[in-house]
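In the form predicted alone, a lone chain appears below as structure tokens.
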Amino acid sequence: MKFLVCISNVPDTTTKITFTPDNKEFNKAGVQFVINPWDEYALTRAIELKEASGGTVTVLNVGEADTEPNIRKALAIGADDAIRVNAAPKDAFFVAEQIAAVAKEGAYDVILMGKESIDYNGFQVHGMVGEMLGIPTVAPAMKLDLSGSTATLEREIEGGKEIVTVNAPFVASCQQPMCEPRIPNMRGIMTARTKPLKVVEAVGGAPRTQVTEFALPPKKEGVKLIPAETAGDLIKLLRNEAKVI
């Protein structure tokens, strides 16, 4: 079984967000980047399935050279090799194009990724990839088991969960409690240095969207405390100032 796991390079959740002076790009200066946490579920589960039943795990990232430290971390966790598409991930469709091209060329059986990236929270790429390849997509998956070429997945739906089966090849986006993400050990870190990392150029055309401007949300105003004996004033504030009732 050939697994392709797609990972994003995202700012650490503790990062203070700022933008360039023209407000058109995220300011990367001094920012610590990590593997997208949702993608770590996909990566760890793929490694677990490989260890149980055999196969290979390839990590794919659409990004520039500065993403390679986190690609190496994915190799240290247990992936066998990696591919980096040498292009900035400008929009979801562009990223999906790159993933689909690599997946088609490599004839992968299972394509896994996190349900979304924590920076844009788009929840789009997995569905686009499945459509481009003409194969099923299951999203968001909380459990994944394989028996031969047949997968059983549990996915979250409104008000409950749904258990589905699908034959490979297929795409799945992952979330907790898929597995417990792994931390690379020293042996993994050492072997990751020699594992193959292939760099390929992007395919397709220019991104279909452009950023006009980024803006931070307005600062929160101070909290107003209403004495218990004048609770009726709270209704007035909710209606006239907050405009929520």
Contents of the next structure:
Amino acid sequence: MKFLVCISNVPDTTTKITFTPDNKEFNKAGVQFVINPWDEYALTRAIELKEASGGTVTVLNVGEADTEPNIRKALAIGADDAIRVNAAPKDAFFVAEQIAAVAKEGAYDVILMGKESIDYNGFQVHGMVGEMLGIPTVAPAMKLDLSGSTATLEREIEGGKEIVTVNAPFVASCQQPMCEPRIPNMRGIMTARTKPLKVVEAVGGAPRTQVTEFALPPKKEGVKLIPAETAGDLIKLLRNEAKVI
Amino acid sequence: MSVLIVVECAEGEVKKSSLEVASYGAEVAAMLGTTATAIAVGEVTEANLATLGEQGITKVLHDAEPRLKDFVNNAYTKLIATAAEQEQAKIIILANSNIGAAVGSRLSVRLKASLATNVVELPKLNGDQFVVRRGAFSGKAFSDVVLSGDRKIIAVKKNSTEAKHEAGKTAEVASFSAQLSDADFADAPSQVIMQDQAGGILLPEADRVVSGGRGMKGPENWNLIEDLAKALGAATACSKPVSDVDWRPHHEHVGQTGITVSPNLYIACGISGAIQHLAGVNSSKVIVVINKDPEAPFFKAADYGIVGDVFDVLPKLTAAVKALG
Ligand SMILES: Cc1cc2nc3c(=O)[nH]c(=O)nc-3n(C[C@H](O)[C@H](O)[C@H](O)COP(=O)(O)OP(=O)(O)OC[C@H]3O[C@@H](n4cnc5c(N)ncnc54)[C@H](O)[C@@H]3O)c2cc1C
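Output the structure of the form predicted in complex with the partner chain; the preceding block shows the form predicted alone.
After this comes the whole thing, all chains and molecules, with the earlier chain placed first.
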């Protein structure tokens, strides 16, 4: 099996989000970037499946050169090689076009990615890639097992889950509790330095969407404290003042 | 030309989030001077579909193919694409649900449409620019996005718009067939397993949520959370460490790496308020925090707070709700 794992480079989850003064761009100053946490499930599961039944794991990132430390991190966790499509990820459609092109060129069997990126929160790329390649998508997947080229997945639906069986090639977007994401060990970090990382140029055309402005949520006015002794008063406030019950 | 709205149904009824989407779609149709047509997916009765008139829907397309009861990605995509062609829909609106995202993303490629997910407000029409506001950075921010092209797909975040009810108005239910074949059901589920919902309320759809963190000390104490939730008609949720150690199931985990909720009322019990947790809940309208530590960061994001022990406070709250009658 040839696994292709798509990773995106996102601000660390503890990041306080701020924007440039014109609110047109995310302010990257002082921000640490990590592998998108959802993508870690995809990466670790691909490595586990490869260890169990053979194959190769290629990581793919659409990004500029500053994403390479996180690509190396994915190699240190256990991917075999990497491809970076040298372009800023303009929108979900653009990213999906790059992934579809790489997947087609390399004839990958299993294309995995996280449910969504924690910065853009698109939750779109999986379906777009599946449709571009004309193959099934399972999103979001909580469990993935392979037997030969047949995969059995659990897909989360609101209020429950579906058991879905598909044949490779397919796309799945991954989330917990699929596996316990791995962190790199010393040996992994050493070997990652010499694993192949290929840089390719972007394909396709113009993005279909464009961000014009960012905004922060309105600030809370401040908390109203109710003494624990008279906790029941809270319920009256929720009914009469906040009017939510 | 019309606006096409995808309404998800289950157990014979239109889901609450789809009532919101239907109202949203009807308003978009009004903005554009056209009518709102819905296409139903999932298990539903025609009588319940007709009540979508209350949300401003004129016509509902219903394909009686029985295999559409469960979510099948390819079949749903083809169904909606066929309806969009028939209705010459320039705008398609769905819920930002697992189903909506799975179908919407495939549709955007098939119909050459621009797509915005996680949309929280009605679009703005600036000249010939079509702009939507969507949630980004996992609840920490919003972004305004211009959708280009002739066709647009919008997935609306749950609980971000209100469902309208104009009593007595009905929609025409029209039978419709997308001529689905066996091949369209190749990725049909072999099994569908629904969870036991506390009080039957789904967390992603809930108006009120009672959530517990590590301060609850152990799964054996969750009856305190459940009692309050039941009294309030709320769903239950938890912080990430709580589901990581299996005190609660994973689908209850809210936050940056769990689900994002925006109920009218979120009550956090024994949760510190880490930035990753807040990201998933900070669009809730009213936040109540119960924590014994007055310095807990969650108080800064709260509307109401009680500095106290959850084991003392929760039973008092439950009793007070019951006393409301
Ligand atoms: C990459 C990443 C992603 C993450 N994603 C998420 C996420 O999606 N969701 C999430 O929730 N977390 C997430 N986290 C974890 C997050 O950082 C916090 O560790 C977590 O939210 C803390 O959970 P908690 O508040 O239940 O526990 P704690 O931080 O241990 O807080 C327990 C609280 O309970 C209070 N308490 C204790 N006893 C009592 C009592 N008897 N009465 C009243 N109060 C009491 C304490 O004062 C304390 O404030 C993520 C972390 C990382 C690194």
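Shifts are known only where both forms have a C-alpha. What we label the rigid core is the largest C-alpha set whose atoms superpose within 1.5 Å from one form to the other. Residue numbers count along the first chain shown, from 1. Everything numeric here is computed off the predicted structure, so don't read it as measured data.
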Core-aligned CA displacement of D12 at least 2 Å between these two forms: no
Distance the CA of L238 travels between these two forms [rigid core superposed, Å]: 6.9
Angstrom displacement of the CA atom of E229 between these two forms, core fixed: 12.9
